[in-house]
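This document starts with one chain, in the form predicted alone, laid out as structure tokens.
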Amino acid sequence: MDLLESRIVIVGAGQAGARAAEALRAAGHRGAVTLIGDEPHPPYERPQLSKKMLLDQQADAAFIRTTQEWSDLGVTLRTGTRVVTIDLGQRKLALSGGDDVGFDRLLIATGTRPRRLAALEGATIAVHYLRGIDDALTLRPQLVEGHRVALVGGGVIGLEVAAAALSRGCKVTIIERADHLLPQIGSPSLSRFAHDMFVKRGAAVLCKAELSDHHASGLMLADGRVVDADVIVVGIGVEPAGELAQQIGLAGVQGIRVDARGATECDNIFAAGDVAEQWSACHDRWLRLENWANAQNQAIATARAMVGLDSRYEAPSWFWSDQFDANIQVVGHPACANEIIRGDAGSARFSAISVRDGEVVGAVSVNNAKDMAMLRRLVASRKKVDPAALANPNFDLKRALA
């Protein structure tokens, strides 16, 4: 089979699926490309949901391409459609509308869904989970001056929503069960910075706080405290949408395991984006990378591999978050080693670098994109670096790459 003429179906029309479809055409693929998504919208990037679309009452969602532009690219876009079953023997997918789509190669890019809190089922106050455009459009009108907003979860998404709510004049309480904010990142300096930033902006930050139940006026904590709220937003992480992969024996608890080409254990079946479980040299383990850069770049590399090109994706994890006037960037695995502070961690501009056995394996920067550009290269290089040099803000990080 000429791979450039093969029928390729992409299940999941989010950022990963969309960028893969574009990459197939850019790589010279001439066969049919079908992009299937269960949302009614054309593909879009998710960072806008917790930023621009919540901050600006009038902001419209930005799409990667219009429906017509997808057609012009030669991609059949099917929105508002679910794949019900995969028949590997017949190489076809059964869709929710009753028809079938045949394929030669399949890319699963179904992403994730928010974890839900059973304790909040049946709450009299509306509980919001932010994952799609419709979620943002439902939450946005509730972020009005004076409204009491309770954020359950002090991770990246929760803090971005909290920042938008505070910027719009809401009274915000952040509830985090860990003993500090941003626990998944594991950077003590970043956690302290975020805590101080939100307190200064007027938020109540409750760490080591366990939610036990909903209350007529808001939320009940395990220690008996009541958090009054007009709006409840939950951001406690996500889980992979791997039901289709489970049908063919691929998806585990953590996602669909792939190699550096995006290939699964099943011939002609690939996975990309948030649902894909990849090997991380920084973490020394398999994990899913739930961020914009991976959704785009790993999907592009996988699409190129699907048409026979020598394409691998092994870049360290990298993501960014804008909260108020702070641009926060994270690369690699900051939680695995002692931090070396570069600059003043009490200021609005610094970097924190994690070194393990002499190698830079992770880093955080706050309003320091110049440092981060070099730190990303250092993490990828696995070079041995003098910790004392890294701690000197006058040391040119380019020298560590020489």
Ligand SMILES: Cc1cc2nc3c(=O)[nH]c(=O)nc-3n(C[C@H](O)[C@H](O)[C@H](O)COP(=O)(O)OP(=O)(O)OC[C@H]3O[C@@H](n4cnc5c(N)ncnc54)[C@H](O)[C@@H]3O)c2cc1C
Contents of the next structure:
Amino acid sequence: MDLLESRIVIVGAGQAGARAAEALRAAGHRGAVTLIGDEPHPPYERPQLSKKMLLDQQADAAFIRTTQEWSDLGVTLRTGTRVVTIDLGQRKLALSGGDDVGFDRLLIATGTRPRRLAALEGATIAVHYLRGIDDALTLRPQLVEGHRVALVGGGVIGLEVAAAALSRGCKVTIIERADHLLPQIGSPSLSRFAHDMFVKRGAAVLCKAELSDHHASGLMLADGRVVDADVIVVGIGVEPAGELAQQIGLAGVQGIRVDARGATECDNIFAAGDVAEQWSACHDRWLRLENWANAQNQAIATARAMVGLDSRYEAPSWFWSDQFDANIQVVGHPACANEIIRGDAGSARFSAISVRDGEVVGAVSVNNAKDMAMLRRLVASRKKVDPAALANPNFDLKRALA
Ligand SMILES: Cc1cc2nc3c(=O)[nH]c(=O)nc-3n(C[C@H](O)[C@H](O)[C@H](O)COP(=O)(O)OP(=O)(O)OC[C@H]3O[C@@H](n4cnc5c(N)ncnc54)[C@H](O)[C@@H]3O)c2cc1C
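Now show me the form predicted in complex with this ligand; what you just gave was the form predicted alone.
Below is the whole assembly, all chains and molecules, this chain first.
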């Protein structure tokens, strides 16, 4: 089979699916490309949903291309269409509308879905989850001055929504089960910074607080406290949308396992983005990442491999979050109690670096993109570093890479 002429189908028209479709054409692929997504919209970038779209009543979603532009690229975009089953023997997919589509090579880029809270089923107050455009458009008009907004989950998405709600004059309560905010990131300095920032902006931050039930006036916590709320937003993480992969025996506990080319154990089946779990040479373990950069770059590398190019994806995890005027960036896996601090962790500009066995394994930066650019390279390089040198804010991190 000439791979450049093959029929390629991409399931999931999110960031990964869309960037893969573009990368196929950029790599010279001439065969049919079909991009199938169950949302009613053309592909868009999600980061805007919890930032600009909540802050600005007029802001539109960040669409990757218009429907016309997809057509001009020669990509058949099928929105509002769910892939229901994969028939591996016949190499075809059954679609929700009743028809089917054949493929030579398939990319599964089905992403994740928000984890839901069973305790809030049946609540009389509207409970919001934030994953898609329609979620943002439903939540946005609720963030009005004076409304009491309860956030369940003090992770990245919860805090971005909290920042937008506070900026729009809402009264905000953040409920977090761990004893600090942003527990998944693993940086004590960043958690303290976020806590101080939200308290200063007027939020009530309740850590070690377990949700128990909904209540006529809001939420009930396990210790009996009631949090009054007009709006409830839940941000407690996501789960991989792995049901198609399960059908063909691929999905593991964490996601769909792929090699460095994005190939699964099944011939001609690839996966990329939030749903894919890949070996990380930077961190010596299998990782399923949930961030924009991974969705984009892993998908591009996988698309190139699908048409036979020598393409592998190896990069440390990196993501950003914007909360008020703080640009937070995280590389790798901080998870270290004794962080090396560059700058003043109590200020609005600092970096915190985690070193294990002489290597930088993770770092966060607050309003310090310059440090982060070097820290990303340091994590990827696995070079041995001198912790004392890193702690000196005048030490040029570039020298650690030499
Ligand atoms: C509100 C929000 C804010 C974010 N902010 C940031 C940020 O600031 N920085 C950052 O680095 N990352 C951020 N992210 C994470 C980033 O957006 C994701 O990592 C990225 O969108 C993952 O892309 P994906 O294509 O793998 O999956 P998704 O974006 O989840 O796309 C998968 C698509 O597949 C569809 N699908 C699933 N099953 C089927 C099926 N059977 N048939 C057809 N279609 C199907 C889904 O409906 C979805 O449209 C944010 C995420 C959210 C939700």
